[in-house]
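As a starting point, one isolated chain is supplied in structure tokens, in the form predicted on its own.
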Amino acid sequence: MIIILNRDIKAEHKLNITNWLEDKGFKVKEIVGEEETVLGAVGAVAVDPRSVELLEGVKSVIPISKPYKLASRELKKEDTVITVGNVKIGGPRVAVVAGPCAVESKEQIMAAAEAVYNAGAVILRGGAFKPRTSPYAFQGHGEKGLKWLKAAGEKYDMPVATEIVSPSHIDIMREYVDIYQIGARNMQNFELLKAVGELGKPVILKRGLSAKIEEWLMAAEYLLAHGTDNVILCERGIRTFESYTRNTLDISAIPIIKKLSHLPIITDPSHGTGLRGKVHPMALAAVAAGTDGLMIEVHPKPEEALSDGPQSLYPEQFDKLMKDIEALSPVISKEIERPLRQGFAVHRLSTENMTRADKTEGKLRVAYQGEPGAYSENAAGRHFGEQPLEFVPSKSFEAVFDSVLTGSSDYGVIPVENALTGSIHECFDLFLRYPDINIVGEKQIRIRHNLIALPGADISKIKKVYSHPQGLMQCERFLDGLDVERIPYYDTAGSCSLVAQKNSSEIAAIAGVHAASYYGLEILKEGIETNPSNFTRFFIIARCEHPEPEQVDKATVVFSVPDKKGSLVSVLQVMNENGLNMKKLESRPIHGKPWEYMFYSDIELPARDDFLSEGINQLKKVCEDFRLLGIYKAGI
């Protein structure tokens, strides 16, 4: 059964509901949802409902129809994500699992790991026991397969997956991994997977060859039934009629998980076909249903393998698997997950939130789009004051993004609204493409656009004029009045080191002081944009967990609505009923989805610490799609 409690709920009061159900027989969980704290209770135990709402604290209890209780929907409506080690899986992103399907040399697993490395995979998979049907076929090297496989695991800072296949392998296994695969002729082995679960560790739990998806959720529930929270279910094939594919992959069980499961799915199209040609197109195939993962066997050299060389990759076919993963997560509405690497830390938010250690570490990595003397360059320096910071020059928005995504920077600058030519759409776009990405903090700036030459160029020989495309916008008048060709150029900074590397005194570059300073050149002409009032808006972006809310004031949402009538209505409504100042409010097309939209939306939060457990809820109830992409201070 589940057993809603109340928000206000005691300490006191949830500990005598837990030791109440506990001495009744029951097993109990906990579940710590974005909407209400419940407690799960399963057990072969006959028990009156009414009994357990009379206990204090107790709002109210619902049964769980399903075999399956712990695994079901029923007990939590949100999407489990897993974290093992600097990966997550689950969720908004397609967690790649791959390797071969044995360990059979130390330079061998570490040429494949290092091949799926540099390709994008974030999990490391490689066999040390191998069941196979023949009792005369490669068996796999044991715990000598398993060092092998740690060693390539730490040195490419991937955690590592490998099966299971036996309760008496478990004292081998404890100390190399990171996640044990339950493989498909185990996943009835009830005392293997009883066993499994106990240790608490994350589960990859295969589909077995002939098995009905309840079975298979049922599998699920034994090993979270022992002690295990993190199951990672994997569809592989099923065996029917059909001999032309070693299995036949079943797509539909991902959506049909979906629904009924709150555990997170990954797919195996390498075992789902058996077939390496068969790979490519049943991977991304998965990933269109919905797939939280994918699990690719790739091999260095697949004609020389010991087992299952027909259906491993070779790295470059692997590689532009990862490529076309890529392009076509975002269109479903997913990112490819691309964790934080070894060595780089998870900073927060602006420099007065930092512990001291943070501070006396070193010099905060910021990267920004453009040349050095760039505008958002600028923008970081005022945002973080005094703090020592080290600036990385990134040729797009999407490299800012990335950097931080992967650890290479601590923060990114992007600007996303100019108070004369609007939002820069690009940058809020990109939101929806890096999940895992926060908007942390906000910078305004006074745009002053400069003339800018090299030193001694007479204004009137100036024939070509090179800058941002919006900044040859928003200088327009006073271009009119010069004989001068426009071209646009990637960065305002970046026109200014063109003007230096080629020295010639006819061209020209707008952009801001200092640009001019950092590449020596001479200001011609100062404050040449059209309208005084121009101000650009930026976000600092981090890879962190949003701040507690006293210490913020605003926020940035994106939502898209049912297409019926009244439902934008709706959500302006409840943002009126809970007090939200609406600062912003705008509609995008939504990718791959023609005619859809969705709107951004900056919020002004109210001096409510119940903001986040009640407002954003209510939202999230009358929008079809909800993400608050960050919460934050104003910045001036």
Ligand code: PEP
Given for the second form:
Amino acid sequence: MIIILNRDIKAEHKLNITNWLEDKGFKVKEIVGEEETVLGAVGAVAVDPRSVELLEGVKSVIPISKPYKLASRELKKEDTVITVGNVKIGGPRVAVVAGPCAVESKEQIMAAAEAVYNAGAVILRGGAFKPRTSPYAFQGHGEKGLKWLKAAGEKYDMPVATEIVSPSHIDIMREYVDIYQIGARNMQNFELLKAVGELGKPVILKRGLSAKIEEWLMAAEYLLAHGTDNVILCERGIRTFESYTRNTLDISAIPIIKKLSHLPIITDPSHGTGLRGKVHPMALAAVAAGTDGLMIEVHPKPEEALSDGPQSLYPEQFDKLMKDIEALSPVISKEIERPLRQGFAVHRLSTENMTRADKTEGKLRVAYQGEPGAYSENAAGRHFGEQPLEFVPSKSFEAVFDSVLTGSSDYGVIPVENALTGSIHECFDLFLRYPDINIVGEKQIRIRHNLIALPGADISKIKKVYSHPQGLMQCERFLDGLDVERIPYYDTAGSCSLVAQKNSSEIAAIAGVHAASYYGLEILKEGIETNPSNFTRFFIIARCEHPEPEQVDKATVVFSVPDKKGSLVSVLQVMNENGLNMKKLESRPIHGKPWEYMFYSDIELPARDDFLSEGINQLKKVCEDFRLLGIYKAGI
Ligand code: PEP
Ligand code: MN
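The form predicted together with this ligand, contrasted with the form predicted on its own above:
All chains and molecules follow, beginning with the one already shown.
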């Protein structure tokens, strides 16, 4: 039965009701919905609902008409959203689980993980214990396979799902598995359901080969009644008289389950059809029917697969499928599940891409974008002061991140905001692609632009002026007074290098004093920027942990909030309650989620050291995605 509680019920009354029901032999679950809080009471006992209605704090009692109680929509009106690591399943999203049928070798699962991850899958699958129709077929690598699967999941930051076939495997599996899968052949293995339910971990429950929807929901009820709240149903096709396909994928089960249950349902068109060529259209059909996710078998070399090769997609096919799902999802008000940092190919540190052999002894290597003499180089010099430095000029901002990630440089210095022209979005976006790189410092420098040319050049003879577009824009008024062509160039210091190379007295550059002296040029006119309050903020980035809170007073975070009323206000409230002074809040479009935004915020930290543990935990709860980009000492 469902016991609807009064909105203002006191905690002691709620406890009384729970105790009363448990004494009678019920299992009680509290469900906090948007509209109301209810208690679900299930068990093989009967009481007169009127005796429950008389308990203090009870608004009403409704019997659950279905045989499955905890799984039923009657008990819980809102969709259940299951969180595994940084992935969510359920609600307005399509989460994609992908990987090979079986883990065959370390190389195979790594290659599969890389492919599915880059295409946008969020959970890695792979069987280590395979229930095969023939006792002579490959049965999986057992614990060795689990180890490889977990290593691949860790490398690509994806939770892993794998099938459990016997309660006796729980002890081996526990340390490797994020999501247990109960296979179609075991859907009604009740001892297995009970044992897995008791683990309290997320479970993917496949529909049995010939299970009716109600039997499937009853199997889910076993899991829920034994301790887990996190059951994901998986439609994977049923046996029918049709033999063209391996199974008949029951797409109609998707809207039916949505009506009957609050649990998320994902769809497996790989087993559902058994035919590689039919996976793509059926996956799209499932999305159109409202599936909360897909489970797709992908193999780096399907023709060599030890199991289910004929239904496994090639990585390129999976990539194409992901793009189509992304385009289709908004039609049914869903979007593909993508944790924040996964908007694009993510660059992670691995032992293979560590290069430190060329390190210059005793000097800190600092990468920046641009040519020698760039403002970034100046900012780096000012930040690191007396320390011996070796600068690493880099072609692009991305190259700076790469240099830091691979260990070629100890630090990077990147411009993030100009006081006149605003944020340099490209640099912010790069943090999402480099989750191992954090902000460790900040420096602000005043930008003083100069007109620079060959020694002895005459300002009245200058015909062309080169600079970065921002440099040209910031000196607009000065340039208006000259009869010159303005030529945008990739970099301010680079434009000095060009003037030196061309060796012509008819061209000039706009750049800082350092660039002029580096290239042996002369300053024709100093301080030509229109607005003298021209400052640029730089972040110092590194591949390291966040420092101890005592030495820092500022943080930069990036977060997204659920698409519902008041969600940004909740974030601001947490900041306020924790005494955090928000210095800046800026929204950026989320790549891959049209018209959705993430927020970058700079926060002044209070003189307390519990921000990391307390404040951040609270922020994570109210945000959909949250990342601390860095805590550092505010730079001047
Ligand atoms: C699997 O997912 O590899 C599998 C064996 O699935 P099912 O239990 O649906 O046959
Ligand atoms: Mn399979």
